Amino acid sequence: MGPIFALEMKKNLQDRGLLFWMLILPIIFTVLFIAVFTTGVDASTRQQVTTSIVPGYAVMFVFFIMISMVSTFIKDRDLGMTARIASTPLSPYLYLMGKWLTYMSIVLIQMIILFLFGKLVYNVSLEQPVLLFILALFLAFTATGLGLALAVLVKTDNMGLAITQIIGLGGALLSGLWIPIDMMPDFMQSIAHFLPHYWAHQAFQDAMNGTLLYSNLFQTLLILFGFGFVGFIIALLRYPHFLKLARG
């Protein structure tokens, strides 16, 4: 497992198009919705607004992480990668662990970079610091989780890319990421309850806030790994009918 974690990590530090997909875009995104909703508004309103976006926008750009899954997944299946090292005494299990650490590590220090970000640049409060890197990390397990078993579901990058905007957009609208979700209509906001999203969203704002209890974020951290643990048992389930499909 440590080596597979070791190459993945240099991989995946090489591509340009993750550091695009992973920092640049949500940057960019964030710094324009700010602009847009804080124009002309008070001190507090802008506040509120700056509270809601880093966090939200940092959220939803965590699942892009998923297109990365789906792509190298795919090229070692096609590439041969995938046979060689079933041919070798590494189990599934652990194969599938060195890839998820992989990209538990890199949503991690993601997440860390965008709210340092939000603290340098908008002066965010981040009153719970302890509780947003454990928050943090049960969301990367989650988005990655769940990349994972797209990663050994989808048989094309293209199929992976659609996907994954559905989950990362759509999910963004349904969770109040764009919108306050007190301003969406009762079922957007019934729908919410749903999905990871919407709890990530929620408990990152109270901590920044310093007001996140310890019976929410126990909720929400149930949740979260809920999500993760379903992805990753689907993955173990999927693997060998994956392999089938791998060149070798």
Given for the second form:
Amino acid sequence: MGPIFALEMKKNLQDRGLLFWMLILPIIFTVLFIAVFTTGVDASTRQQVTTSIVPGYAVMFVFFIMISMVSTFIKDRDLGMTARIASTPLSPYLYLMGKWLTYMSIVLIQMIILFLFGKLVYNVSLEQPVLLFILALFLAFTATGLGLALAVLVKTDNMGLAITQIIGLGGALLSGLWIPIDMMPDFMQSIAHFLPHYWAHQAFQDAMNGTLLYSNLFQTLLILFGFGFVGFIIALLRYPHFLKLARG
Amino acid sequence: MLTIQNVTKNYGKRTALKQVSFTIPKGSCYGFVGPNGAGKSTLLKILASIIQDYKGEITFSKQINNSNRKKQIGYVPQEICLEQTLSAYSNLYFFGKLYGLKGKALQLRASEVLQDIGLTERAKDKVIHFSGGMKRRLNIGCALMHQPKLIIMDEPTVGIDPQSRAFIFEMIKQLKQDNCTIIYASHYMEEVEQLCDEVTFIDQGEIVEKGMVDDLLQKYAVPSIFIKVSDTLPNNLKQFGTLSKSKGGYLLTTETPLRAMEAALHVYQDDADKLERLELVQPSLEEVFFSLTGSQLRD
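Pass me the form predicted in complex with its partner chain as well; I've looked at the form predicted on its own already.
Time for the whole complex; same chain goes first.
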């Protein structure tokens, strides 16, 4: 598993496309939307807006890791790398784990950077940093678990891209990541409760303000873990079929 | 080294391999020849443990024990399976690690392989900037990192320049000298003829014929002579065999090529200018395959 992790990390760190999706684009969105929503407002409202937008875009763009996950799995499958690795002593499941751990790490690094950016540029509060880290860890599991499932389910890159857009953008819209959830219609607020984006966003805001209760934390972690776990199980069940395709 | 008995592989209703059996002796270079889609790659993937759902039996010699079989087999796929954005050295390092090499031994081995494949000067360059031939050499190098006893090569020279092909041939000859067993699949007959001791012809998933290259040439390939003249061909040559038009001249397929040549020379001994070309055509594996299957190699 170690060689796969090291290789994937090296590849991804050199990938400027990934850097754009995971860091540059969320920072641009954050800056732009904070500028739009805080023009002419008082300090208290400004603080409220930044505390919503910084974690909002962090949560939204976390799900974009699924694009890279789909791309790497499809590329390895189609170019014969998966088959070649199957001829080595490395177990196919360690190959899967090696890839997954890489993307878990990338998402964690992404969230740390985005929250640090919020702190340094907008001076957002990070009152409960340990809880924020735990939430980030569980959200990384959710996004990469779903990403893993998608990567072994879809047949083409484009299909993966389309589904990621639906999960990333659709989830963000419905979960109040773009506009405050209170301003959305009742039925949309109800839908939000079924999405991991909403729970992560709410918990992040509470932890930033230092008001996240342990009961709420555990509830959120359970929900995030549930989504990730379902994705992970789908991935494990579908993986033999993926391998069969890859091996010819 | 390796015995394959009644191996059958189906993809749904399509049979890719049907009751394939043969034995590969230790230290030999064993060729698989057949058109695209004949089942060569499927067979090699089975031997490399990539495809595991097949019927039949594969027995390795004691030299390759089952518990660490993969560590003793090197597989060179038909596709160029390299990380294009990484350097040649990084690719070799990665595959070395997959086979359990570590630390100094791994670094040393990567440097040795770079030298063997002629890429020492380009070790730090990204693969994406390499020529097709260099990528092919690196593709082979990755399979040699762990010094396997059995090397399985699936069309390792597809789409490369003559220089790189010659380089790869030299590498393979060196591996043979080092007592490695090589399984070499190709649809280029002349490569197999040049490199392999034994050959198996495979078409539509079935073995058509197998044996020593020289024996097969002796058994199936009928020699012929090529003759090109500036006027009409003399009638007396027809008695030696079958005449057919070929490349602006005539191909005379005959069991007695030297006699036929002698006859041709006799006809034109007083008028040598009219005889433009007269040559003995060596029988080739392609002709053997043609005579066995009734079809030429499909590309």
